[in-house]
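Consider the single chain below, provided in structure tokens and representing the form predicted on its own.
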Amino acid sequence: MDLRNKKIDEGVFMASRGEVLAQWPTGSRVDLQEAVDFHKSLPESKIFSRKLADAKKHRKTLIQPRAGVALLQDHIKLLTFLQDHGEADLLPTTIDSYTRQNRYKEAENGIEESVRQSKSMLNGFPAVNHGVDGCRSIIQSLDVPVQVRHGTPDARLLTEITYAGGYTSYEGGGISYNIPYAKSVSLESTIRDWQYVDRLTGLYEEMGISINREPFGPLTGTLVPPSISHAVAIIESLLAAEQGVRNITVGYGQCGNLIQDVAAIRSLEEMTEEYLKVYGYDDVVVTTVLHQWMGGFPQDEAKAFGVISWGSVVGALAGATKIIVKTPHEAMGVPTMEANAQGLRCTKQVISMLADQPLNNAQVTAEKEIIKAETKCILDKCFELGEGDIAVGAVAAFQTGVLDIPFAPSRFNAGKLLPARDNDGAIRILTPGAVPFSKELLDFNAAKIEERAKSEKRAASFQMVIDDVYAIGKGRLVGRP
């Protein structure tokens, strides 16, 4: 089947569904109508899309952690603690690495070893192995909505199991869960597999169940220019909307400069809504998520709380619909549930203090226009390469380097674009590669980098990039020599 941004034919979809559900024995438990009936039995307080829409309407910023362990009862215990003691508005189920690679037998071994060791021997929750009923136990045990968070190039069976299990939000996309995560998986295959995910989401929507979808905003997580992550988020939103998704949360990973981060969140929401309406999807609810700093963290817990608080300030001032919260143990590995709850409470305190203090000034407005102009250059070229089809255009854009994600492991990514901070800590383009910015935008970026170079009395070079990658872990934003 040729790749196109076109709603999957129902007969084709149902035929492939049988193959997907046969990948692991728990797939036999999935029944679409019975799953829809289960969703309809859930109280409104457990429905992700409703809570996000309400937060957007009332200009409230919600908080959500990352969390996931191997065993069902331990996972329920962890999420209950984060709900009750972390004051989380929304909860996650972070999926283990074996499941992300569709290695369900190894995940089963991990469950068995976790039982023997009396502790989690997996880095997340193996939802496919625990099956529909295990997932429903989680949903029924909690009072707030729960989202699936993972990193899976082929997430079709995971989607079927977790949707039937009552999850009302699902993260990821064919670009954002491929290029930053996998080395040798073709973009054509992941876009097709995620069209399946979105078509399934659309089927639930048509049957009266609105499930929230969230493209993964941060991508590689470090020094990603806003226009790059914006372009990916908007493309994945258009692909999802074509398959019938009607509730989308677009995300952005905090870069560190207050003005740029606030401008990025606001421009992302505005541009996503604009592009969806231009292409005929005018009934999609768009919300936003800020991911607190995704790079290196200080090992000192007090300093780590400073990084968490700064991310909280950005989310609150930007008016993000939700914030994905980090923990003070970020530099040390898997956090305790107590540390995870501390990060949540820290974030909630900052949000509460800034609830009535939006940031509106000329600098934010100017930065928004720069981000929008850069993003438009990329998206216009993607549509041109695809002759109007954004699925085809996205693949061609990566082949030609028009879309280029910094530091991504995929061999299908050009890896020619290099970002660096300017003298104020905003992310600019040091080496553009083939990204199709206008001469005016290229000159703007070059001037910003040169301004920093002169201030630091050194030439603009790759060393700046290296210094910036490690700066926050060392207590600075800009990697000064």
Second form
Amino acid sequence: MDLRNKKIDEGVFMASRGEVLAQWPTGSRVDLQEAVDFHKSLPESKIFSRKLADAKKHRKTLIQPRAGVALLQDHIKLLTFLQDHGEADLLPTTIDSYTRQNRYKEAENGIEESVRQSKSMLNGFPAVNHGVDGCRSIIQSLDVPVQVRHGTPDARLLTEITYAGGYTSYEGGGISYNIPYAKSVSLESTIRDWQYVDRLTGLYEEMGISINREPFGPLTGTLVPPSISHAVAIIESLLAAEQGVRNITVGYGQCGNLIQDVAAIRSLEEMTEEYLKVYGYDDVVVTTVLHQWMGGFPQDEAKAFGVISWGSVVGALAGATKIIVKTPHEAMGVPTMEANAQGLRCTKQVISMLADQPLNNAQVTAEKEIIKAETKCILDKCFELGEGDIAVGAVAAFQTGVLDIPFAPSRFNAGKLLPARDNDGAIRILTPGAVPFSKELLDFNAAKIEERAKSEKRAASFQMVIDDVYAIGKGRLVGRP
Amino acid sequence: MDLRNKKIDEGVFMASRGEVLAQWPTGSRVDLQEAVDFHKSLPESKIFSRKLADAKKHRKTLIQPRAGVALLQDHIKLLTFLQDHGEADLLPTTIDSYTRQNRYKEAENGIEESVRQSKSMLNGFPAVNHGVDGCRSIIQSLDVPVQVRHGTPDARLLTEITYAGGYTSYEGGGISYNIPYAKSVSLESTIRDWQYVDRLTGLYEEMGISINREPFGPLTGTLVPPSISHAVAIIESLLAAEQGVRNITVGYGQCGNLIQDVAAIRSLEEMTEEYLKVYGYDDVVVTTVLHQWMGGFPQDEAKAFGVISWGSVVGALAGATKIIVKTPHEAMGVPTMEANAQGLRCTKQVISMLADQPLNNAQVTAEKEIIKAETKCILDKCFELGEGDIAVGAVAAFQTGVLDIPFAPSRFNAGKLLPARDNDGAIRILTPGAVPFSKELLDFNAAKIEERAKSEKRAASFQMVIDDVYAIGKGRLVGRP
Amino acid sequence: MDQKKIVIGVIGADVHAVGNKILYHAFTQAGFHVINLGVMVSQEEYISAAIEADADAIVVSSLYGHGELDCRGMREKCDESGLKGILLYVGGNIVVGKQPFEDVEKRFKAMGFDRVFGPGTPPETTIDALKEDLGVAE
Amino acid sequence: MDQKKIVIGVIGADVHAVGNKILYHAFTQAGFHVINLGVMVSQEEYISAAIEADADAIVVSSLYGHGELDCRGMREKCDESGLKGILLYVGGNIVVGKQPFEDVEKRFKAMGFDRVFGPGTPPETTIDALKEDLGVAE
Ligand code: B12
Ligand code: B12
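Condition change, the form predicted on its own to the form predicted in complex with its partner chain:
Starting with the chain above, the whole complex follows.
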């Protein structure tokens, strides 16, 4: 069947639905109408889209951790702790890596091993294995909205089960959960599988349940220039809206330069709203999420707190709707619940202190213009390649390197583009690959990198990129020699 | 003898010197020429004024902790740890509170108790009791410059001993170490005693040893409007320069509002340089220090890290020459050396990440103008009250409430002025007392407070001030109802 | 109900004035008659103020870390001066460094303080305790 | 000196690609012949690549926390496939969570790994170890 950015036909959807639900025994428990009734029984305070829309209206910045362990009771305990002692406004259920690869058998082993060793042997919560009722007991145990966070190329069954389980928000997208999270899964198939997810979200929406969807903004989390992640976020928003999604949170991973980060969050919100409107989706509520630094972290906890705080500052000054919070254990491993709560409380302190201090200046405005122009170059080319169809265009864009995500593991990613920081620490493009920037923008990027190379008295090269990858972990922003 | 801002006559100085050195037995060990020779034997890397001037030139921000314990070997161990594991660029010796009150007998008891209980029973290092050679063994054990930090109204003997002991920087001043640190010591006497300190510094300077002097910027650390602390810092700089001091670091305690803080550090440096030049002291090197939040801290360590980081952000964005660092134990008590090093490493991470990102914008420029205008109103009036003599003027200014420091314990402080935060968290004046602002500036302050009162739907009152005192400790900047 | 009288102040060479000013305000608001000695108060000053005012309690603050050295012998001195059994509180950052509160409390209770409060105790807690110990009805 | 051959890759369902790309670069720069299998590598893939290339060592990365589950039986499988005694390294964030490194090292050594490296080990350390174990002169 052809890939198109068109609402999936109901017959087609229902047919594949049967297959999806049969992928693992817990699928048989899913019943759409019963699930909608469960959602309707939830109090407002547990509904993600409500809390986000409200935060946007009152210019509040909410905080949310990542967290997930193998066993149900432990997972509930963990989330309760983060709610009560971490002051989390929103909660997650981070899914384990076997589930993300649809390896439910290995996830089952992981659960059994975890019981045997009385510690979590999985890096997340295997929601498919725990099933609909397992999920509902999580939702019921907590006071705040909960989201599924993962990195699953084919997430159809996971979506079915967690939506029926009462989750009110769902991360991911056909590009953002493929290119950074898979090695050899084709883009056509993930975009199609995520159209399924979005269509299911649309069905709930049509039945009165607005589930929030969040494209995964940071991608590889490693030196991704804002225009690239913006282009992906906007494409996934358009794809989602077409399937009937009406509440979208677009995301961005902090790059570390204040001006670029504030400009990025602001331009992301503006552009996403614009594009949705232009393409006829008028009634979508768009909110933003800033991810605290997603690349390599310093091992020292005190330094990690510094990185966490810097992300919090940026989120608050930019006015992001929510912040995804890192922990002082980031460089070491999945955090203990205490470490996770510490990251949250640190973040809460910073954003509360900055709540009334938005940053506006000419530098931010100028940087916003750059980001918008770059993003537009990429999106224009995508539409062109797709002859007006953005699903087709996205696939072609990756084939041709028009979209090229630095450090991505996928073999469907060109991997020709290289980013590096400029002399102020903003992320620019060192080797453009096939990125379709105007000559002016290419020259701008080149000049910025050249400025740094001069100040460091060395030629720009891959060594500069490597130095930048290590920099924050070593306590700097720019990887100077 | 009359108080005047005039270089102390050599005969007069030498006469009182004899008395000073006789205050405690360790004073007899001091010999100026021998001390100068010791200083000359120090490598450049241990000289405070050099390191500061160098940092200013290269726009680097240095970090410095507070630290001091009762016993010599423990103190050396502590500072070595902060140097090696805290990455401190500059080190302190914080003096205990008995020494600050010239109660050397009680300090001696404290030392004995500390030996008996094998833990420090004093809140700092009793340098007078440990004497010149004790101090020298500290300087000799470390690789970076060390400063005396205290809060001593009459610090003459302490200065003599620590200068002879090889310290290359010295905090304090006749106002800043009186009004926040004493209850009933007259300003005339502390200004005079600090003229002694500055004259001694001048003598070293004339003998080729440039010792850095640092007026204590934050005063009570509690909601002090920048113009008030700026006025005090500039007055103390003028007093010091007159006695021959040539290397001055002016300080400011973070208030918490980004724009106000950046504007404060920048305006402080510019105004101090200007005033020194106008009054004929052309060759003074002026650097700046930002003190991370000096008021009540949150007890939770994760939140304390957030406060520490926010101070670091401000110091870096403002381009302060150095930052005085707090610790995650701040709300609880004198920190362990580990906690102290954590505060330092957190700060180092943040300022390194921000090293290349100065903040410039119209808001900062506007706020600088306000601060400068307010400061000038106060200083003009001080000069007027002193009929051109700033020593006389300072005393009169406190008598009349022209200078009035919020929350100061001294009975020589009027205590009529009340500060409060405005709606953005900047510190403004709620009740002006006798502060000699122009009508325009008074109106500006009143309007700012009124704006907040409106948004909080309550009248401005002392309750607002109390709420602001507790706010950061409770995880906010503005103490909203 | 007649107004209870309490003497407050910050002991020793301690100049931390902020909490003291706020406690004065809070205790007064709560209906106590407060004699505020401010900062840098010696044991003798508390005692003579308490005698002079016929006070019901002495509330000692210590923030700067020397509390343990400064508070020694205070109960004995009260006893000698005819203030036998007067209610004696201490609070603030009363020892040097972050120490387990239970140990600190034990040491200060052994010195004769009736109640011992840790860092950052809110005024409401102290007020409730005072009302309870002095038999003030809510 | 003939070039030593090493097989590298990230084991299991792990997609952390950044460190892998950098290790490839660093090992190559250091003079090794590197067969890079990228991310999501199964035990079988390492082994057949090592057999095919007649490799001197297999360097396993695991970042995502499932290392312990993914690495079990790897040494036995090497033995069975005729790679008896091949040098086997593992490194990265090889277990779930922050655990004392000594315990982790013990567990992985018991599984048959010759060397075990903790989080954030710089490439230079690995290169030095490889050179030592493979007898490459500096
Ligand atoms: C960037 C990143 C991501 C990116 C990866 C993008 C990509 N495709 O490459 C994204 C966002 C996609 C991601 C996803 C996930 N991540 Co991740 N991620 C990181 C992060 C922040 C940095 C990793 C990195 O690139 N570092 C920079 C490179 C240069 O360093 P490195 O990878 O450590 O490799 C160096 C050394 O370790 C060493 N080394 C590596 N291998 C070997 C082998 C030997 C023998 C030796 C000697 C040395 C050695 O040399 C390398 C070069 O210097 C780390 C935390 C951190 N380190 O700060 C977490 C981290 C690795 N991720 C983690 C997790 C759990 C996940 C997820 C499961 C879920 C999640 N929380 O979202 C998914 C997993 C997906 C999957 N199936 O693998 C955990 C692992 C937990 C654990 N082990 O207990 C970490 C530690 C974060 C944490 N504390 O929770 N992640
Ligand atoms: C502001 C401040 C200063 C200002 C004080 C200005 C002034 N004159 O008032 C300045 C900068 C001058 C200063 C100086 C010093 N300080 Co100081 N200071 C602080 C700080 C940051 C806040 C204190 C404050 O105002 N809090 C707000 C008020 C409202 O709270 P509070 O004082 O805690 O009082 C409340 C409660 O404790 C309680 N309370 C108080 N007393 C009592 C009594 C009873 C019975 C009860 C129930 C409750 C109670 O009620 C009060 C109202 O809510 C604290 C650390 C912190 N808390 O964050 C350090 C702190 C108190 N200072 C400390 C020290 C060591 C010093 C110095 C010795 C040296 C130095 N490091 O510079 C000098 C001491 C000078 C001297 N001789 O006293 C230490 C004490 C260490 C310890 N106990 O182990 C602290 C804890 C910082 C630290 N961690 O090192 N300081």
